[in-house]
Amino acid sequence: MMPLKDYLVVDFSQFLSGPSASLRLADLGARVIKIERPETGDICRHLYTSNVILNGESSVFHAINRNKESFAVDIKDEKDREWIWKLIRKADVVMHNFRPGVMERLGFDYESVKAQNPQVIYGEISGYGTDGIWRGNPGQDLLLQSLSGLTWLSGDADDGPVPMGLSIIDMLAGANLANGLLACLVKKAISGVGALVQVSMLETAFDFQFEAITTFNRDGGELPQRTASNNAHAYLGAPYGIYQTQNGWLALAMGQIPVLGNLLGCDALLAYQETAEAFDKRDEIKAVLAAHLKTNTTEKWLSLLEPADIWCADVLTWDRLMAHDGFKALEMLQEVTMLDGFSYKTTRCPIRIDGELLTSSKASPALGQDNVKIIKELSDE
């Protein structure tokens, strides 16, 4: 039996946030419906993200939004607004993430919420929170990123500032908000109080830096330094970082340098012995390293450290790694269906439980689909 099966999640979120956390939920059992718009729906479905349309719609959209039901109802028709409080009575969570005050506006706040459903768990998502001067601005994920300083850590020196390649703080903030409301149905199923589950990007973005910052502060405010070349953490020694081989790449954590130069037959790693060089010295040292591992392949320099137990690692593309038995293992992938047969693969939800896999065939639904059975449900009762 599914953890949370027989628990009802009314979701308004739309983008990536919310539906992250609310499709976490429903990995995990829940019912998730989605409260969309007639005609356009969850914007999400037009978003695209890359030429890569999935039956008509975005790719992110159907990625995210799997294993959900769509009700689509006007939230300002008076009769479609009774039948989202009719779910509303009947959920243990409701869930958006819309700007501060807009639900307030549309009369679904937490308050109203509660009045109507004493025992709900609440949760939303915002860009800045509810208070500062920051609080009305678009919560989007690059601009997230920027604000919070978290650019500064990736990429070389020389490089300017480096968002990461994904929408990272959007996943996060919606892993914030699941936990939290995981969390609150706990309490709820001990003691039978409801709450108010609030999560903001831009510190969940600050929080995700929680070691940077710390040292940042520990360390007299000095700004943190990225190495010349090869940085893969600004705050590491040598020889932390991804280097170029004659037919790849190779990646490697930390590990003492007299002892690689050994390992690799680089004389010239002998000359740092001291274990402070590792940092003080490191654009040098990776420099030294950078030149010496070109001149063989990554299965060569894997063959010398791995029994070494040095920490390193191939670094591969996405088609290299799904034919890697490695990954095969895992078995991540699922193929999902569609209520009009349009079938699609994605990746399943990463948390095992008594040993088994949370999987599910249920694909993203159309718009609108689960309408009449939604509307037939709440007028038997």
Contents of the next structure:
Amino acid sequence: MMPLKDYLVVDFSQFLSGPSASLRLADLGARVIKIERPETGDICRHLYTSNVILNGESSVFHAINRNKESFAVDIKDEKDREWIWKLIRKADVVMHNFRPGVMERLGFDYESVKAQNPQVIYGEISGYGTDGIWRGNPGQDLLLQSLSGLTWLSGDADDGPVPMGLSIIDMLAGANLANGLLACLVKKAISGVGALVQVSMLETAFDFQFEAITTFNRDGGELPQRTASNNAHAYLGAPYGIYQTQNGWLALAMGQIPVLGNLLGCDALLAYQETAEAFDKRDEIKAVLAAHLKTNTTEKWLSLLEPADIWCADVLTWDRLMAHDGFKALEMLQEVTMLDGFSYKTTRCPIRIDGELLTSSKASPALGQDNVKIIKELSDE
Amino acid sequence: MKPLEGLLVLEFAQFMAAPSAGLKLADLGARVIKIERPVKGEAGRQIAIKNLFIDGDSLVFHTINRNKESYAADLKNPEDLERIKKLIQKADIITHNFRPGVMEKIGLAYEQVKKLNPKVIYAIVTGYGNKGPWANKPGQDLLIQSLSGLTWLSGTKQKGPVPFGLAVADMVCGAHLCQGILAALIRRAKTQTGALVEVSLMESILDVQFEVLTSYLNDGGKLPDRSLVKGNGHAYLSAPYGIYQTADSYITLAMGNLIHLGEVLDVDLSAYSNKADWFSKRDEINTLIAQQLIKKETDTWIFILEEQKIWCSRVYNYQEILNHEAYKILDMQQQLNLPDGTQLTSTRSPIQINRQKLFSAKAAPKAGAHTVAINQEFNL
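Could you drop in the structure for the form predicted together with its partner chain? We only have the form predicted alone so far.
The complete assembly is shown below, putting the previous chain first.
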């Protein structure tokens, strides 16, 4: 049995953070109904990336909103509001990611919803918290990366700020919300009590950096220093990084420097016998390694390092990854189909339960595609 | 009251992914007991960054393992194993990240544990799942990033692969493990049955790329193409998305209407009125914007842009943001009480329940710190 079978999630959220959380709940078995504005719907439907449009809407929307239903209603229309309330009374989870104050104005804030459904688990994601001095600002991923110090961890020392090239804070905020909602659903299942779960992107960005921030605090406030070249982690010593080879790239995670020197046939590395030098002289060591690794192929280096249990790997692009038997063994891809028959390929939920993959062939909904069904269900009661 | 109060977690896990899940469960109210080798404890105690240790255990270990207890047991010693089996009968959740086969040998694989405690949620982290040619490869964050294609999304085109400068696969995988465990607990409340929950670092880092992978899988297999212009924010987003240098520091521009932006910045972008060009000609456009932004200071630009409601921000480092009012008002830090009477400043859980922040002053335990007390409490 899917773990969240028979659970109902009413989702007012848009873009990525909230919808990525409800996607997880859907894949775990919940029924997720998106509440969308008539005509336009979730803004993400038309937020094109890379100009990849599938069946009239952005590929990003299709990735985030598969396995959900769409209920197109005008949140300001009295009759539509009555349908929303009927749905909310049946819901286990109600969630949104509007800026602070918006749901209060719309009348579907936690206190109002709780009055109608005392056991509800109500979730919200804000950009900067409900009390923060930036609470009115746009909660956008790249802005959050920039404000939270995150951009000084990737890239090399002279690169200036380097963002992580994905909406990572959005996704982590979604993961945090999902965890908070699930924890409260555990409690609700045992004791029948509802709860309010709040997550902000700003707190999420700091939580993501919990190791680095704790280190910064303990270390007298010294800023993270990326290495001059081949940086992969501002706080780790050599060899930690990715290196160019004669025909590609090689990732090297750990390994005593003299041991690497012997295995790779690089005598210059034998000069670094002290363990502390791996950190203190990491720029120098990385430069030596980088020059040496260019002299032969990735395959050659792997054949020397892997048998010695040195943590290393080839650096793959998606085409090479997907052709690899290691990737195929994961069965990570699935094909999903929309009601109109349009099919597309995407990834599946990364969690396995009782040895089973959590897949679903249900693709993203067309705007309002489930209105008739939902209204009939609500009328029949 | 925290939502998971009353639940008992036994953490056989090491390093970061599974222990970070244990930390989330602990902050949400569960009691988490680390089962560790006597004396040395888990291997993560010796993995240090910047060589920082507190009383023999690395600062990183302290960060990930606060709010937990430690029970020392040699799983190869029959008497210790007996005690662990008795403890397992009381547990709600077990986590581990041993390589395939290790728990079977000890006698604590899921099928074996299920006989002791049919309602247990048994959760495993692996590097790459348990079949295929990668099953026995070390599951390490940088290697996972490198194999997964993630390194072609950040930085500029000419840089080659650029990894995320944090253990992102570990952390995301820990979040996924936590989700799987909690979902299984919800089902257990209804059906009274336990569950096996499995996640891997590789599946987790692929999940993080689900948006861009979906584009890749449906656009004819075009690999991500990063911008040539420094500050590139996202390989799949149009101009002006990125970070730009100003006369005194940096400024970030998110997505928005390019024509309006051009007017506000006084850059002639009239040649790019066709929206499709915002993506295909973004290197040109970003260069024009960069040439203008370098002329004035960040504060000046922020003032001009915010007035026009254009999505922008400053770029802070830790010294700037961690001393900023916006950070302080979050109460994101908490003091942990170390055994020697001093304190360690760390962060708290990012989740708030019923408008309460989840704090705990409990520092990470020494290996075996709670063995005697737990033996007594559970009559082991």
